[in-house]
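Starting off, we have a lone chain in the form predicted alone, written out as structure tokens.
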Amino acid sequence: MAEIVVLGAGISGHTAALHLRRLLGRTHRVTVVSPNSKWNWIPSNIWVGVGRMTTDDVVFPLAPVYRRKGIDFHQAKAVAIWPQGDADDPRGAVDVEYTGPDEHGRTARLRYDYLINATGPRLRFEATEGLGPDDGRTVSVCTAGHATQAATALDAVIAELRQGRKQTLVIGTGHGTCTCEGAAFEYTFNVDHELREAGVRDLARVVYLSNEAALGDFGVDGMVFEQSGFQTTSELWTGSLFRERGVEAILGAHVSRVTPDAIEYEILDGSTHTLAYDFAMLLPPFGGQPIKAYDASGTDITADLFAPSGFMKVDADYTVKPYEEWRASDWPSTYAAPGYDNLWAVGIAFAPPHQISKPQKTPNGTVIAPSPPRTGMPSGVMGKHVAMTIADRIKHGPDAKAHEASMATMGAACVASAGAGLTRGSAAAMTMLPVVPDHQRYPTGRDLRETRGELGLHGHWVKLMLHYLFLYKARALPGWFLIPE
């Protein structure tokens, strides 16, 4: 019997676990370790954050799904990995600390034959003074709970506007190295939509504050679209949306501090500024989970297994080289940890070889560089392909070829939708292929046939459809595996 342990139950880890159980008989054990008791369809947190959905609309408990599918579930967090085993057992092991109410604080060591690290991001609100909903002064949509708090804060601002008091709403990134600019972009236009629905848009100043050097960068170095025989850029396409809706943009910004009354930030030219605000939804930078690693003798090998960011090293080219020398081939394809044929990191848990957008520094030395997005569809694809690799090696032997899923060959879609009804919504829908631009294959870095941006109600319908389809899929209901990642 093979023991497979999956760390994390987000999009990547949950997808991997379900496919492992589908592909393997019950004679093999699949175990999921996650500190969270519930699964969250994170893209719909945007709608929770404006009050169009509730937490119950975007989460469900994991334990009943895993019980039904024959998957062991430990509500716990991983604290250490022993990839070479220890003095008692040569099999790999992972130390976990339980977080559930019944076993809180208890520790255990789980053995594995195969391990998938899909632990997702650590939300580093502490990187910027005053950032975050818990110890800071800003709201977030990173979790369903955070999004609920954001909706409450937005309601309070709308109430002020209805009293005729002008308000400034700031939405964007709270640090120079943030990722997920697409989520901030989508939330901006959902807030704009809610203000218009409430009839108070004329009294509101809406500001998009981002570490992107240009609108439409989204941490992927921007895109080129071909429409009706003409080429346009995501910068021009996105800029038109901002102008139409009266949203101001402050770009190339690193937020250094948030006070009760103002956001202090530096921009790429090195100048510093202060922006007064009444409402601020600023995303945090991501880091890897604080997991240690040890060899069989107990020597700390964390620096060998993990990058300084806390993300796990995989089959990528981590050679430090200038932006002009970056290549699509630098990116991982199998997500295996170097030196280990039974250990992988997928989704946000793997360490990118470099940014996708060009990193920049201010004259003061402040790094302003959007980090690469690795969420949503790419995360699910990675999880599925690693599950397929493990299943093949269990069935056909350790030399079975690994399945590949490079972000330099896979596509992705981003649907930024405002409103939640069937007739009142609208969306800016973008697709790109590949995620990591490949200028050796495509003059613009991406396939123009598959890279495009469109506006309209149909994109909103797609976002609604994806919401219900992926909740259905994640619940592992009949035919779930027919729904693509």
Contents of the next structure:
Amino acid sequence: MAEIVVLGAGISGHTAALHLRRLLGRTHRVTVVSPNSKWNWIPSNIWVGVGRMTTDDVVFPLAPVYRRKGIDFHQAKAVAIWPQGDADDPRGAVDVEYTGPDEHGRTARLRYDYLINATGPRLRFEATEGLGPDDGRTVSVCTAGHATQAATALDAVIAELRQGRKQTLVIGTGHGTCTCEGAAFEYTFNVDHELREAGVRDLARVVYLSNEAALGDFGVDGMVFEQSGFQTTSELWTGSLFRERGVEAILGAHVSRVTPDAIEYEILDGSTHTLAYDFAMLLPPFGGQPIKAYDASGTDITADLFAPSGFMKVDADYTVKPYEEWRASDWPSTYAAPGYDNLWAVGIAFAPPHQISKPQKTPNGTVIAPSPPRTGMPSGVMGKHVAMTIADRIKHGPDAKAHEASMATMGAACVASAGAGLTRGSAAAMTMLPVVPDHQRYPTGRDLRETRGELGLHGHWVKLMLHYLFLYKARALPGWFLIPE
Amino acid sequence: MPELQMHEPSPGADPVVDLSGAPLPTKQTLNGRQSLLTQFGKFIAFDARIMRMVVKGNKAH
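Condition change, the form predicted alone to the form predicted in complex with the partner chain:
So here's everything in the complex, that chain up top.
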């Protein structure tokens, strides 16, 4: 019997666990360790953040699903990995600390034959003074709970506007190294829609404040689209949407501090500015979970296993080189940790070899470099492919070839809804293939047939469809595995 | 080099992107974005593209 432990129950980890259970007989044990008791379809947090959905619409408890599927579930967080085992047992092990109400604080050491690290991001609000909903002054849509708080704050601002008092709403990234600009972009247009629905848009100033050097960059170095026989860019496409909706954009910004009244930021030319605000939804930078690593003798090998960012090193080319020398082939394909054939990191947990967008520095030395997004569709695909690798090795032996799923070959869809309702909604819908541009293979870096940007009602239908499909899939209801990642 | 540059609309104002170079949609385009028939066709095409990307992504390996 093989013991497979999956750390994390987000899109990547949950997908991996379900596929492992599908591919392997019940003689093998699949264990999921997650500090959260519920699964969250994060893309729909945007709708929670404007009050169009409730938390219950975007989360469900994991335990009943895992009980039904025969997957062991520990509501706990991983604190240390022993990839070479310890003095008592040569098998790998992971130390966990329970977070559920009944066992809070209890620790345990779980043995594994195969380990998948899919721990997701640590939300580093502390990177910017005054950032965040708990100890800061801004709201967030990173979790369903945060999004609920954001909706309440937005309601308060709309109430002020209804009283005829002008308000400034700032939406964007709270640090120069943030990722997920697409989420901030989407929230901006949902807020714009809500303000219009409330009949108060004319009194509101909506500002998109982002670390992107250009509109439409989205942390993926922008896109080139082919439309009506011409090539255009995601920058112009996005700019058109901003102009049409009357949203102001401040780019190349690193937020250095958020005070009760103002957001202090520096832009790429080194100038510093202060922006007064009444409502601010600013995303935090991400880091890896604080997990230590030890060899069998107990020596700390954290720096061998993890990058300084806290993300786990995998089969990427981490050689430091200039932007001009970055290649699609630098990106990992199997997600195996170097030196271990039974340890992988997928989704946000793996350390990217470098950014996708060109990193920049202000004359003052402040780094403004959007981090590469690796959420959603690619995360699910990585989780599935690692699950298939493990299943093959269990069934056919340790030499079974690893399944590959590089972000330099797989595509992604980003649907930013901007409104609600089956007949009155709208959305900016983008697809790109590959996620990481490959300039050796495609002149524009991506396949022009699949890389598209479209606006319209159909994007909203797509987003709604994905919401219901992926919740169905994640609940592991009949035929779930037929829905592609 | 960005196509849409930052500028200060007035002295002391926040530096914002000058969007005057970004194209605005025509009335026909706006109507098309809400036309149920047109959008249904685009919905099918978008879904087909996602499925094609899934297949291409898998074939690449």
